[in-house]
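Just the one chain here, laid out as structure tokens, in the form predicted alone.
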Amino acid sequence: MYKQIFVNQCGYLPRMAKKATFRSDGPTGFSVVSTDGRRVYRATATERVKTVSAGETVYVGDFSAVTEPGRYYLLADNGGESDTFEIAEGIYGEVFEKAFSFFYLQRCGCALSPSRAGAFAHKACHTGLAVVYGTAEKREVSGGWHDAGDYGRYIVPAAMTVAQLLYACEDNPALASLYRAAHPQSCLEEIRYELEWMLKLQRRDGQVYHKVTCRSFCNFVLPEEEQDELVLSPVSVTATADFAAAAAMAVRFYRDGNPAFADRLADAAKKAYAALSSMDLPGGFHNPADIRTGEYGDDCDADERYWAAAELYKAFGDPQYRADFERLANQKIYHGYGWADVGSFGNRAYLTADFPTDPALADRIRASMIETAQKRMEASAADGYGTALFPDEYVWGSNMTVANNGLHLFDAYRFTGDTAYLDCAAHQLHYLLGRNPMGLCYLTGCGTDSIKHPHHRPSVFLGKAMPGMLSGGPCGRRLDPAAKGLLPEDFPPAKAIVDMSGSYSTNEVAIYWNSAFLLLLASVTAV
């Protein structure tokens, strides 16, 4: 059916500003009506917004009034009709138990059973030992989770996974307690499983390996019949700043439940850290010519270093981390949540330590990750389905952008209390999960219309859809044979995604695209 309103298909918070993005030839009429037939609220969509991403001129309407908890949808005067919705207290407990029951399903290692995984349970997978590249030496390197929709496990992005997963328990710890209700281990337990895995390819003099995985990737079967042979790649800056900067950052969730553990993580962030000094591998980390797997290649590694320094000094206040993160932030603040630009995460770090820091310092970081969040809003303001990407930025994994845009704008909220900031977070979220150009939740299982077939190896073996995984959402280019054959050059993009398993550039999972999402809900649900 051809969609004319977008809503947030798995609803809203009373509290929460609601919006619905209409496709009229003018300002609309409509209303809110309960499922029980009751109109219960009468507005017009005004806000006239030319989106140039999706290639059309829309009307906004806002229905913020509307906080009596039910089941809703709007019916405008045109004729057209949302997705149902719901409006309640505690309405993303279930959003957020299903993206985070994703890592458990992820799990390499170990078999997964069917009373916790269901139809996706499956055996122990690449538990043999991996061959260091170049080399004969083998090494034990089990554990962790796929990081997509391959069966590799690199540790560039399970750092920001891991690191964005310990905020969410941190900013919103009765949602993690949701989790723990329904599985039989806590948030922090399922992050350990990561974290047991990525201490395993740091070396003994401290560098670490930058992933694990077979030499190409293999065909849509299950993880166990994934047979070839794993091979660790070599050392990378990224990675062992990215490890220094995770392992640092965990060991205050740990301390109190496991000291024995937390002081395991101490000790590798250190080594890791100290072993940064003598790392010099100038444009970063390239595939080794026979390997065909995700590369996460960066060619500046000054923002990893500056989260590693910040992490380690909140951790331990040793000046010297102190000095290193000043040193690099006075000549550059850096930012960004993602996998490749990770200088936020020092920035927060720094901020929130409670050892001594340059106050002149800290004013220049905060005004500039306000000034970062300032131009997400002006494109939001510019969008009429209230995202913050620009039209340049819809780029493989495009989601994930929005959800980091959502976090930098609740930096912003954090620092000024101004609600303007909450709300554009929030409409980062509503897009995510049905407010968007196509109409469907991106979050697999979820909403009214979600995605169905994204390119994920179990998913498509079994011909059903993992629950809980965000979609990497549409790509601007088009990089793969699915995307070519059905998107012309000149589609929109924010309307380029093709919800078939082919299209890896549109529709693939991954696990740090999900602690994006994961943070971002965390976030803006906890005030």
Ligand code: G3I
Given for the second form:
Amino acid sequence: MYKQIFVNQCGYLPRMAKKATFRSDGPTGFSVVSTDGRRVYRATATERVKTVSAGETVYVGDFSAVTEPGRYYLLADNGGESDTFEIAEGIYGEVFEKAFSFFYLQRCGCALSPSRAGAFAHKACHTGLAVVYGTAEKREVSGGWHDAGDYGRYIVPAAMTVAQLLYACEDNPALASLYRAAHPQSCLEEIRYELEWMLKLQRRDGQVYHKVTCRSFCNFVLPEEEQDELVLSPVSVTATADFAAAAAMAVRFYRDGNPAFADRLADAAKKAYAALSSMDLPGGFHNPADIRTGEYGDDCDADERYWAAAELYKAFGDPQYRADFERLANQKIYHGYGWADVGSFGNRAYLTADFPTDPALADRIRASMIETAQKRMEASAADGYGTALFPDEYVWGSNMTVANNGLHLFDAYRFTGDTAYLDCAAHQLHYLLGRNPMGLCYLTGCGTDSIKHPHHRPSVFLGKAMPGMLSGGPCGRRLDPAAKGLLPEDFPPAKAIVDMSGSYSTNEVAIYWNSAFLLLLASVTAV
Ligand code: G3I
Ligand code: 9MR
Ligand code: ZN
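Can you return the structure of this protein in the form predicted in complex with the ligand rather than the form predicted alone?
Next comes the full complex, and the chain you just saw is listed first.
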């Protein structure tokens, strides 16, 4: 039946604010009913929200008062019924575990065992040498995680993924240890798999190759069947700076357990940072003419340099790194937890450094971060589904932006203790898990009604969605043939997703969409 009530299908912790969105012609009474038939709560959805992104006016009902553990659904007086969901402590353990397991399943360069990967087991892939673009030189660059639905490996998104996953472990050790209990490796060991690969992409002079891929995307085959020659695309400033930042950040996580690895990271980070000063490649990375894989282009590298300076200062305390960060920050305070905009990572590093910092600048950074969150609160209030995106912000990978907006909101909660920010951050999680205009749980294999046909080669090849992957989400522009063919130009942006494997601009998956999701989940459930 056509859905009329929208909730987080994966459920709520008892203490969480709980809101549902109702499609209704006017305010509607509703009940919270337990699956054993008891009506446990009654209220009216009265808050009317004209929601431009979804092209509709909806009503919002609050059932935060329901805290008793159980399995429930919502029943509206107009007949609508929601998906069932649970309220209980510990319900996100499984979601975290599934979404984190994705990284093992995306491993490149090794065989995946049937005992861990089940149907997604495969032979070692992409083990051949890669040719350095434009030369005859070949390098061994195996390892790391496949980026997304394709089998490329790209430094820029890898760096933000590593950073977000490390923060997820730090911010919510309970969830990380739960993962450890269910797997042969810890979260940190899984993250090291990516870092070891990243280290291989650094040249002797410290500069870092942008990516290693074949020249074009392959068909929907298993990874070991992609046999074309691997190519290392030229170095870039963004890759080198992001690499420096992520490697420096990782040092403290491995210092105790694996000091030799921490030393390698530290050396690599310093070398990459030193190389940056002589790197000037205006306009950012662009694909060479015969390379057609993901570009991850970005003509502004100031925020990547800003992140690197902050992270190296936090890791090593050298006043030169501090001076570099402060010079950039005094020109502009950057924000962003994405692959193109990484300023927030720099802010967090600077604000948590144990070495001396400028208190006035730190105050300005915090104020600017709170202002960023404030803007998100306004967007969320204007959206009946609680998402903090403005209607024109549904870009390719909008679900990552939703999650990252949640991180900006959570930052403001951290600084102010104001639970309005925390609740709004959690609403971003609820949106991703079902309280959205599609009524879909955007994480595969979770909830009652989730994405079934993601653009992900192994899933397409096997005819079933790998669990625990966050779909890219609605995209306001039609950027692939499936979306072009199926969605009218004027379709509301928040509904512009097709659950078909052909739609890479709305329904692909990516390691850095999962990491954004995991960090949001880890943050809002840790308090
Ligand atoms: O940042 C601009 C914004 O300023 C502008 O207003 C807006 C208008 O559309 O566009 C924004 O740029 C978008 C950009 O992502 C940043 O979000 C582009 O339109 C959009 O085309 C671009 O999409 C990227 C896509 O590759 C195409 O390059 C996605 O972010 C990125 O996640 C995706 O990454 C791909 C890899 O290339 C290959 N591997 C799979 C991966 C996931 O789909
Ligand atoms: O699978 C590719 C995906 O990872 C990219 O995000 C997308 C856009 O660059 O391209 C996908 O590959 C398609 C290619 O661009 C065109 N031919 C069909 C490929 C599979 O749909
Ligand atoms: Zn591979």
